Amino acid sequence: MALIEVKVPDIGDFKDVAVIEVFVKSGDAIKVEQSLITVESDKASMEIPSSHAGVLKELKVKLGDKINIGDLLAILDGVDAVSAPAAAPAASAPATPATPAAAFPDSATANAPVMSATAAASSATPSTSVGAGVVASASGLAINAPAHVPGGTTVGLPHASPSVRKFARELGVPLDELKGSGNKGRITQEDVQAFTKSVMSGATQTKAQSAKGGSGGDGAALGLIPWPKVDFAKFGPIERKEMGRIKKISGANLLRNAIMIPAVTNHDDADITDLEAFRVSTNKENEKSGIKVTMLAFLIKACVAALKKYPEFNSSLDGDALVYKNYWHIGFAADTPNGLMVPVIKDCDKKGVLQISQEMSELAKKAREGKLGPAEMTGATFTISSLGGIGGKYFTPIINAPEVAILGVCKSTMEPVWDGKAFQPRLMLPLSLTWDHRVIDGAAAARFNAFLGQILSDFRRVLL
């Protein structure tokens, strides 16, 4: 057994780019073109391959680190084998109109490189007709790599040219499943776009579509019309632009939600005239700190007081049983030019008014520079959708699987509200619960909303 260093290949027009994801640890079995990590930069993110085969003894970047070509990557235990190929720059990624997500599911190996939706976006050149933003999974586009036996000798692989097996691999199209028609059955690149056209249409399926019962994600599997096909340049101009990663993927988790959650909202009013002139205090008083504070931090702070109180909205289904967390991490949905993200503030009743608004400036300024690591946007137990600096009054948010609730919260507005004997001003914030009818019933909700509404109201009642 040798030692066997692994660096970052040539992967194009790229200089200090972030390490974002890490798929392998000390002591893990690696393939030949088996991912590594995943980098992204402004422009696009691809998953970083292994050059070699053999045991992880060291990997030697970590999430947030930020690599160039040529800096060591990892250190393998293991006997030398082909070095794969190098990652494809984005910047010479085939690319018009992607085609729809999971067009070609699972159609790539499991080792294989993968190359971002987005990267194909940005480096769009119109001198090729077939899409490089075909989706086979949420992290982008998989490419269907070759495989490999010790010693380098490449089995299984299609008769065709790298050129061809390479832009196959960019459009996630399995070549097995091609028929070639150039000299002696060989795979053209005109055979790869007819069979990318074929999918994109409906006339044809792969094997992994057909094995799952599925065409394409157009609802036929669950019993559903297609989706209507219509030319709107015929009715005047138009102008195409493709969707940016995040969105690809959270859209992808919004439909399951909505589509497998039974949900129910209720909406109701708070008073929160007496903690907004708390809030404007606090702040004056804490001026020199740097640190504002906002009404979603009390917002938080209440939330937790009232999942204390009726702990299944603090829960999750898990088959025929609920799972009750004896913990208060609350997520908060934060708008950024990429889409929306939602990061997560930890151990929420551990921590006071103060801390988590810093916290939470912190998360969101990360959220829009697109620098959120995968632990600061998962664990919650709770999400809170806040329309406050916008406007609206009520709305309905949908709930992020696989929690039972999500709190919706418009701009507070100044009403008159009757007292006994006249009418005074107050300023009332609309809240909407969004909850799981297979977890919560109508009563539980009302309770919930409603002892929400008093701790706002009365944020000593936060204490009791």
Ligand code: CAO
Given for the second form:
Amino acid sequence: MALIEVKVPDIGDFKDVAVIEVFVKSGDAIKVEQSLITVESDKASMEIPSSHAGVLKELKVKLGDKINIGDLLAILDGVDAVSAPAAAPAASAPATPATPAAAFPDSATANAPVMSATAAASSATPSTSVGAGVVASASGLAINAPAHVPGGTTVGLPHASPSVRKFARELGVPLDELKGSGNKGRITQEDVQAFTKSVMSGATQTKAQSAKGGSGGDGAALGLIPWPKVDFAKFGPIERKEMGRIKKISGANLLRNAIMIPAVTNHDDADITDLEAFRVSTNKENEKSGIKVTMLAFLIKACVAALKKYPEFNSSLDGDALVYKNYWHIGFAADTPNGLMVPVIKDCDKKGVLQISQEMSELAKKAREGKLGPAEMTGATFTISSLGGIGGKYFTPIINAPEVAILGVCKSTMEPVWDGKAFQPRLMLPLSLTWDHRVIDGAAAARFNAFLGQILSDFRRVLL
Ligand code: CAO
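Given the form predicted alone, corresponding form predicted in complex with the ligand:
Now the full complex is given, and it begins with the chain already shown.
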């Protein structure tokens, strides 16, 4: 077997460029055109492919080294002398003049050197020769190294240009957890940005975050002192039970939402004396229909009216922007044997109280039986958590992100209310509105609650 020297090919204007990535290690089986390293100038980065096939005997460069055209890159034990000539044109592929990429544009021009090198590698590599061993050894070194099969499919490793990989590296984004939206699944800069946003907003967790046990787990990620570890058995008999799947999922979500949202809760009372009388009489009239009208259904309709009047309560934060939703899907917390679930009633603005009551009863039943589908639990723009059937006065519900507010409702009680001349017995419903202070001000929250109270005390206002 002949020893083959692989040298830095013509890399155009790139001079004294730093090695920023190494994809291979001694002993790796190297194919013609396989990327060995990535170099980076102050303007762009590019992968340097091997001009020959063989087993890597020695890599002559390391991270941080500065290289130039003609420098010795690697020594291979040649396995197939015939493959050598085929490599020559490929080595010049990255010589395309680099385009400034300071802002990591994902334009075809900026990626040209990279794309041409990648494309050459893909077409030069027969599918059968993409051995698992090669991929495995590459992954041991650099999980971001591309390993393509013909047609551009990535084998186990993410497919992204060096500039995108550099961008991801700077942000600490694990590229292997992204799905590429680019040509043949290539990960683009936009994919990296979207993933980062999603992680920052809490909508996505990296594998590392999940492994830590939900959002923050032991609190180390927040710089908190460790969670107290107590041997409870020292103090008395104990029984340890693993939490169910739903509790684990909702727990992680609740923790994230409680920590990340600067939430404030306003408490108020609504006079529902007349509304409750109407509800009771409606149920008497509708006894035969089998549909029981609930206070929660009226609350949903009242909330839709308030959300329409104060649209920021029906919005979501997206970076520095607010997304106002022109649909009114209301989630309601349902207590189930497996834990808290939030079914969603869609388009509540288009439905009457009877229909909402019926859907609510069906969804609550499904929730309790664990039969809710994903579509029945997603898309809410606002949530109501009613403990009215159980009891209590006020509580502080946690916002269901990415929503920006949630209404907590407790048990109505008959109370003496001063009408200016005398105390009157009125049925009062305690309301607790929690809102995201990044989006909503205290005054707006007070107005929302007051408006809700007005509607509930005289439901004809819904029609206005
Ligand atoms: N004040 C007084 N009574 C009320 C009331 C209120 N605000 N809301 C409901 N009630 C009454 C109902 O009228 C009903 O009485 P009748 O049987 O005499 O008619 C009784 O309480 C039971 O109501 P319900 O709870 O079955 O029905 P609902 O429409 O009020 O609620 C649902 C449905 C699914 C929201 C509820 O069953 C539930 O799961 N609630 C718990 C939600 C929860 O866990 N929230 C906390 C989340 S944070 O951990």
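Rigid core: the largest C-alpha set superposing within 1.5 Å between the two forms. Residue numbers count along the first chain shown, from 1. Small disclaimer: the values here were computed from a predicted structure and weren't measured.
Undergrad: Rigid core superposed, CA of N338 - does it shift 2 Å or more between the two forms?
TA: No, shifts by less than 2 Å.
Undergrad: Core aligned, does the CA of E58 move at least 2 Å between the two forms?
TA: True for E58: a C-alpha shift of 2 Å or more.
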